[in-house]
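In the block that follows, a single chain appears as structure tokens, in the form predicted together with its partner chain.
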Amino acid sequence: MKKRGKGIACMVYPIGFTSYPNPSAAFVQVNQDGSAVVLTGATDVGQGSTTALAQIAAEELGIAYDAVTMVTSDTQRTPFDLGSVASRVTYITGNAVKRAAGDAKKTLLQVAAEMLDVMSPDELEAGDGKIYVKNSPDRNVSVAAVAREATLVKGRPPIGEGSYNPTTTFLDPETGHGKPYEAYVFATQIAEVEVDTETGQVDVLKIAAAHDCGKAINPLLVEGQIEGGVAMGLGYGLMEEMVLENGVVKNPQFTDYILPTALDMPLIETAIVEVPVSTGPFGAKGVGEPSLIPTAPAIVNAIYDAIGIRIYDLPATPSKILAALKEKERANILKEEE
């Protein structure tokens, strides 16, 4: 018989390391053309923070997407960055690369003000590959003009450095209490499943997946970083297992050490909650890590809703739910005959 059921399941999760100061650093240069290059040591994984990095930079010199470039990850060619770990690069090389882009900005701004013929830079905002006066947009100058201005006929490069390090205390090693972290995201995701009594098959029919991630830098990508997570968690919770015996892993191949594939993975649907918060840059914290943690246990719950068994041992294989079918079975069955 098949049986379906919905199981919930929340979480909380920081940005950045615990307690550890970790740092990233970050330079801008705004070239004579109003392009820009970002140098920053951040790395790629695939989660798409060159991108968001380079949307912040552009956002904050209010300069097109397509004008920025990115230089990354070499240590002798980018500064300091602590590294592509702890969902921490858009929240803190992010605020590191605003940082950096906010000094270029200051002496565009401070070039432009001369430029416009007004009192102070504080008038001026940038946007749309211009230099405007806040409140009457149709005074402006281009970026490239003033970048231009700025480096060959004022001698000073619009460049710009930046860092960000999110303040942090180390826990009292008896009590545990302290700041760990600077920023918090929060989770809950539904899953909907199909269990088959007779084999024990878990079926995963849909995935509610609902994100806090303060600020969505680009949804796009955001949106990929909850479904990858949704099937490292699915994974988790009901296949992946590497079995070792005396210290031997007995399943060193994809052979036997099952990975969810395409007919594995239900429908997702995906909720970028956004509250921005005022530490982040534009108000984003991260969403990296924390798409899978909900998914192996609102798997579990789903598969209680179902069938009235509860997995306390992950992976929730077939084999284990029918032996606590059978399990429970033969207590009814002990039950009735008292």
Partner chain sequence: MTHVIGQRIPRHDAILQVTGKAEYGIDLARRGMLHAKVLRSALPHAKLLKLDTTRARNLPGVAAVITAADVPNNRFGFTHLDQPLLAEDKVRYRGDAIAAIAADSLKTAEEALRLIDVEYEPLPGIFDPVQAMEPDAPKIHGESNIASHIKIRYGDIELGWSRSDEIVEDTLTTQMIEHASIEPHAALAEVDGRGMVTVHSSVQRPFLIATDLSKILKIPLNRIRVVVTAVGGGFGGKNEITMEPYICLLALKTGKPVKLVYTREEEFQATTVRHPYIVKYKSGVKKDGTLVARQARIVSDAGAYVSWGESTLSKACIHGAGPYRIPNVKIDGYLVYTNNSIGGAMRGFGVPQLGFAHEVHTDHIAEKLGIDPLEFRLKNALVDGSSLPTGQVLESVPLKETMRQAVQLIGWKKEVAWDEKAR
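Got the form predicted together with its partner chain; could you also share the form predicted on its own?
Keep in mind that what follows is only the chain, not its partners or any molecules around it.
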């Protein structure tokens, strides 16, 4: 018999490392043609961080995204970054890139103020490849023209540097008070499953995933991260079991350590909840690891809703579910006999 159930799980997750220094740095150079080069040590491991960082730089400089060239992960050329871990790159490296771009823009605005004959750079803004007077957008000059003026005439190439290290403290050993992280993200996922009580097989039919990532710098990348995280969470919850015997892994191959494939994926509905944070670049936080955390709990809660048994030892394999069902049946028989 196949039975269906639904389960929900919520989570809160911190961005970055706990309390310890967690810095990132970036350099930005605006070229004479109005393009820009960004140098950062942050490594893109497939999550799309290079794209997001380029967007942050482009937004701050007021130029097109495709006018930004990213140079990343070159230890001979790029400044230090702590690593693509702890869901930190968009928030921490993004802040460093935004500051570096802002530093370069400061030079552009100062030179443009002279070119546009305004009293202060504060009267200017950058956008659409131009620097314009805030109250008179028709009075403008291209970023390229300003960069040429700054470099060739003023001798002040628009080059910027920026770094960011979250403000954190260790927890007080007596009171437990402190600030181990600067930003947190939140999520809720709901799973619908179908459990075959004869075989113990669990089929996940649908996952709804709502994630607060702050401002979504690139919504398509956020959606992709959520879907990838759900896939990882499904594997953790139902398939991926490391078998140990006397400290030796007995299933070291993918033939017997089972990973989910695209064919195992259910319908995934994503919802991006944008609650910008004041400390993030344009309000962004992150969505890396948080995307997988609620998935397995939501699935096991759905299994309980379907067949009334709790699985505490993940993954919830068919053999474990059948064993739990038999134990439940035995307990019911003993109860009736009493």
